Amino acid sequence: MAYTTDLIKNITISGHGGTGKTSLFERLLFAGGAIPKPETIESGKTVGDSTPEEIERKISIHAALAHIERQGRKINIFDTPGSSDFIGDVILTFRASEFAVLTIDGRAGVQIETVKLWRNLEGRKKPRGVFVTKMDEERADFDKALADIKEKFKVDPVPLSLPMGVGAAFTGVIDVLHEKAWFIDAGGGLEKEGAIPDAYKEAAAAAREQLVEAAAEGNDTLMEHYLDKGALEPDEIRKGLIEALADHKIVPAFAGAVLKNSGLIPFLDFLAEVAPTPNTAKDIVLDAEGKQQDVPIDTEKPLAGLVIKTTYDQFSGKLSWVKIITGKLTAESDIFNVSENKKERIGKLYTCVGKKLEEVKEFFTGDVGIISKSPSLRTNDTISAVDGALKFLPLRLPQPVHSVAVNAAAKKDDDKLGEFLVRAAEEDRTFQYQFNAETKETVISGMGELQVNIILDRIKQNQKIEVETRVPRTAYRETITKKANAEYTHKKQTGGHGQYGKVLLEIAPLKRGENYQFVNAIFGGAIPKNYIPGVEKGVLEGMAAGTMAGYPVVDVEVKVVDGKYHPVDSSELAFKLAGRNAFREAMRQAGPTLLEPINNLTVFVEEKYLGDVMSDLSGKRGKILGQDSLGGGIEEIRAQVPQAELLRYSIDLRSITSGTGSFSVEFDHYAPIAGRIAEDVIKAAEAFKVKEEEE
């Protein structure tokens, strides 16, 4: 069955690792009738964690999608990983959904990943709520968790459900919206409806008053009614909540004990009745000049959609997840892949419950569908019913922070290894694979050691390829510190025409980042104009490998001031060779020095680890630029650190912070190095060159 846009809800469940996201996902599917019984993480049979690596590690690694029907509405629910190593799959679900729910451990409150996810949602202006889990655990405290949220995010959560008791005394939750209680079923089934116990009526009335006030704030007319009457009708409350939530004016809060099936029904009813539909949302396209433009979700326009994820299923082959942004997608129809400028006939369409596919004939605006076996579609591709449509803004993914150089232990497996690394990079766009021509290494990069190791383990187990890994070589640069000049004459006599070209060059340092400037200062025809391009080609060849350690040369002005040619024996090749050798000779006299890449580093840590992290950065030759408190004991550190010191930082930070810290990194500039560090770089470069020659 296909659902129209006004009957579709797209929901993401996200949160810090271990807060119960997959368990909540599983139990919602059970409560919504999508699965006959819920499984536990330990069983290895949950809908959300279905791959071998997820079952083995008992963590979510990939986004999972399923749907239920509630009150005649289709609710698409995404389950997401909690580890920052797999943030890419969280971001794609944020792009595809109109409402995000952050799970909060009722004992721990807001944690580091909660803060980062909240900031990401804030940047998207995405409606969000919180679900405080594990209320049946000792030390769980719903009020304290909400106070923590208020302190750290400067919002006042509105309780839609309240816990009845805590720990061993926890008996269920109160549905504030519908003014009823839901009690835990002792037999392990769904929670049972009942009247609100007398002991909780006062708290329920106070929460109801807060809820009505929040609803009134969603609409000016409702606010007038509320001020006049002091109350709102149930339909008015729902209307106000719908508008307030869509406009980011409220953050609904829920409570529950997921493994006891508690808190599910009030949450599902809220999703069906109040959560935003795609009609309230918009997306972003890039115009012909690359500028961003908002595009409303629109049922009346021709088909347009964005491929948000690519997976490869053992039985179904390649699967492309598509968010339909305008129009309707129909099976067995023609589409344009705008990104590839290709027309394509698509075949079957599917929706899914985890890895179980269900064939459908069409998807309406706002829905998320799966196209099978498309030869051209890739993640971030725009599809359209018409040729020449604008492309949607690609997923805003963070840059990888952990890199490893790899090669197959058996050289015959190198090509096969490359094929599967390409596929892995297509399935997860935060994972990158490339050959670095400068360092002559195949380098894979990801969001952390865990992500990279899981991909390599999968290749080893499934493809039987042994992979060797090592820390990648750093891409250093060379430059000069003073002016110098040199001349070189290339002269070679053979049986026929000889080779002759004489070049005099002057070189000078440029400001950092200006890279290269070539100046022809020849007067009087000492070198004919048609040979000057040959001189420049030679200079560029010389700059490709400097005189210190063979790294590329940057930030140099090269001036051709004189030379000499022979009317018969001169050629562009002769002047290219003369230019290359003149440059190399001049560089040796110009105070050559090494440059190393410097990265901007942002680290998120709990306050108790702040001193250790800053001390470690100082030991890595880092320069602290600033520090901010994000509230509730979470600190952000900004620093500039040499790239060579950060090649294993994901491992170092995990060790320092007991796995709780995270960071982002990006290249900023090159800076000089000298002394022992430069000597070590030169020795390593010489050793690499010897090894390369031996191979």
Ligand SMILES: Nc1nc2c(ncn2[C@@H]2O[C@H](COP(=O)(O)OP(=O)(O)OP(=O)(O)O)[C@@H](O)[C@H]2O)c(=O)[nH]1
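Take the two forms, superpose them, and find the largest set of C-alpha atoms that agree within 1.5 Å; that set is the rigid core. Note that the structure is predicted; figures quoted are calculated from it, not measured. Positions refer to the first chain, counted from 1. What changes on going to the form predicted together with this ligand:
With a cut-off of 2 Å and the rigid core superposed, residue 402 has a Cα displacement that falls short of the cut-off between these two forms.
In a rigid-core overlay of the protein, residue 105 has its C-alpha displaced by under 2 Å between these two forms. Remark: with the core as the superposition reference, the CA shift of residue 381 between these two forms stays below 2 Å.
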The other form holds:
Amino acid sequence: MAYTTDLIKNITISGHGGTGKTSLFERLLFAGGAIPKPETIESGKTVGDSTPEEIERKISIHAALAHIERQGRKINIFDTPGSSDFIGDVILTFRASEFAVLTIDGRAGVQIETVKLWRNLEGRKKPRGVFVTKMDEERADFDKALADIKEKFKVDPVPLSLPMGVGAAFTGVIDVLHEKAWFIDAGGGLEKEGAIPDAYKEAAAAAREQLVEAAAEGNDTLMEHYLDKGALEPDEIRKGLIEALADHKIVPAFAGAVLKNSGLIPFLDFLAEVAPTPNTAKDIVLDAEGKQQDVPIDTEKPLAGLVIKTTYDQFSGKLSWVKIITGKLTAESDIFNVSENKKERIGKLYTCVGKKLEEVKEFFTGDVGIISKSPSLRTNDTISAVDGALKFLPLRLPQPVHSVAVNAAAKKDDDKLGEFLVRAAEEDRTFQYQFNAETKETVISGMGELQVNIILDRIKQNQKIEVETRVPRTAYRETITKKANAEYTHKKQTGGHGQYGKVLLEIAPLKRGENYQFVNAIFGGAIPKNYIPGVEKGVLEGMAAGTMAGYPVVDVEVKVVDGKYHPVDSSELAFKLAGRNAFREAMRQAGPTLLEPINNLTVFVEEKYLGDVMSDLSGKRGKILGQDSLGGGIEEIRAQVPQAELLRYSIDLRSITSGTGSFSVEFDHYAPIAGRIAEDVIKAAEAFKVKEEEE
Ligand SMILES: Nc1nc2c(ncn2[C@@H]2O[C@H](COP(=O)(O)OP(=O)(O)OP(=O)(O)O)[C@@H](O)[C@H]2O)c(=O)[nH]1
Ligand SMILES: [Mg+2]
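If the structure you just shared is the form predicted alone, then what does the corresponding form predicted together with this ligand look like?
To see the whole picture, the full complex is given below, headed by that same chain.
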């Protein structure tokens, strides 16, 4: 059945690793009637964690989508991974939903990923709430968790549910909006409705007061009513909450112990009654000049949508998840893939509960639909009913930070490995692969060691490809430090035609980053014009090959100042060879030196690890540029560090910070290296060359 825009809700469950997202997702599907029986992480059969790698590791790795119906609304829910290695799948769900709930472990309170996810949602101006989980654990503390949120995010969360007891004495939750209690079912079924027990009446009344006040903040008329009457009607409260939430004035808070099916109903009713519909949402397109432009959700306009995710399912084949931003998506219809400039007939459409697909004929604006087996659709493509439509802004994903060089152990597996890498990169856009012609390696990169290792396991276990892995080689450069000149005569007399070309070059250092300049300073035709391109080709070959350790030469001005030619024996080839050798000779005399890539590094750590992280960075030849408190006890450190020192940084940082730290990294510039470090690079390059020649 298709739901109209005002009946659709798109919700993301996000949060720090292991806080209970997948368990909450499972129980919401159970409470919403989408599955007959809830499973647990331990049973390995949950809807959210359905791939072998998730079941084996007992963590979420991919976003999962399912929907339930509640009060006539279709609620699409995304379960997302908590580990920062899989942030790519979190970002796509944030883009596609109008509300996010952050799960917070009742024992731990706000954790580092909570802070980062909060900042991400803040940047998107996305309405959000919190769900304090595991209230059945002895040390869980709802009030403390809310105080933690208040302190770290400077907002006052508004409880919509309150826990009754904690640990073994936890009996259920109070639904503040509907003023009733929900008790744990001893038989393991859904929670049961009842009156608020006397012991909680006072707390419930205080929470109700706070809720009504928050609702009154929704708009001025409500505030006047509230100030006049000292109360609001239930419908007014709902209306006020809807508006206050959309305007970021409130952060609703929930409590529960989902393994006991507790805290689900008040949350589901809130999603159905209060959480934003896509009606007021917007997305962003890029106009012809690449400028960003808001596109309001619009049911009247022709179809436009964004492919947010691509999966390859063993049984269903290729599936493309599409967020519909304007118009309607209809099965068996023609669409344009704007990004690929292609018209395409799409086949069947589906909605899903995890891996289970249900066929649907059409999807309305705001919904998330699944197109199956479309050959051309890829993540980030814009689809449209009309040709030449504007393209939606692609998902903005962070750059990978951890890389490994791989090759198939057997040459015959090369193609199979290549095909697998294409798919893996399509399924998760934060995973990338690249053949680096300079270092002659295929390098795979991801958001951390965990993501890269999972891909390697899939290569070995599912694809049955034996692979070899190494730390990737660093792309060093060579340059010069002073002016020099050299001449070279290429001369050969073999049989009939000889070869002749003489070149005198002058080379000089350029500023860092200026790369290369070629100047023809010949006067009076010592080398005829038509041979100059040959000289330049030779110089470029010499630069590409380097002289110290075989790395490309950069930041050099090359001037051809003189030369000599022979009317019969000169040729472009002869001048190319002369140019290359003259360049090599000049380079040797010009104080050659090695350059190494320096990266900009941003590290996010909890305060307590700050000192250790700093001293590790100085041991890595890093230069600290600055440090900022982000609030929530999280520090941001900015530094410049040689790339060669960062090849295993995700592993180092994990061990320094017990897995809580994270970082981003990007190339900034090249800087000279000397002494021992340079000697080691040259030695390693020689060893690599010998190995290559042997192969
Ligand atoms: N006692 C208790 N344990 C819970 C509750 N919810 C989840 N757990 C347990 O907490 C662990 C983590 O639960 P998950 O649902 O996998 O947490 P997650 O946030 O999805 O984890 P990632 O996806 O890996 O980030 C599992 O062992 C769950 O059984 C709860 O309400 N009470
Ligand atoms: Mg999970």
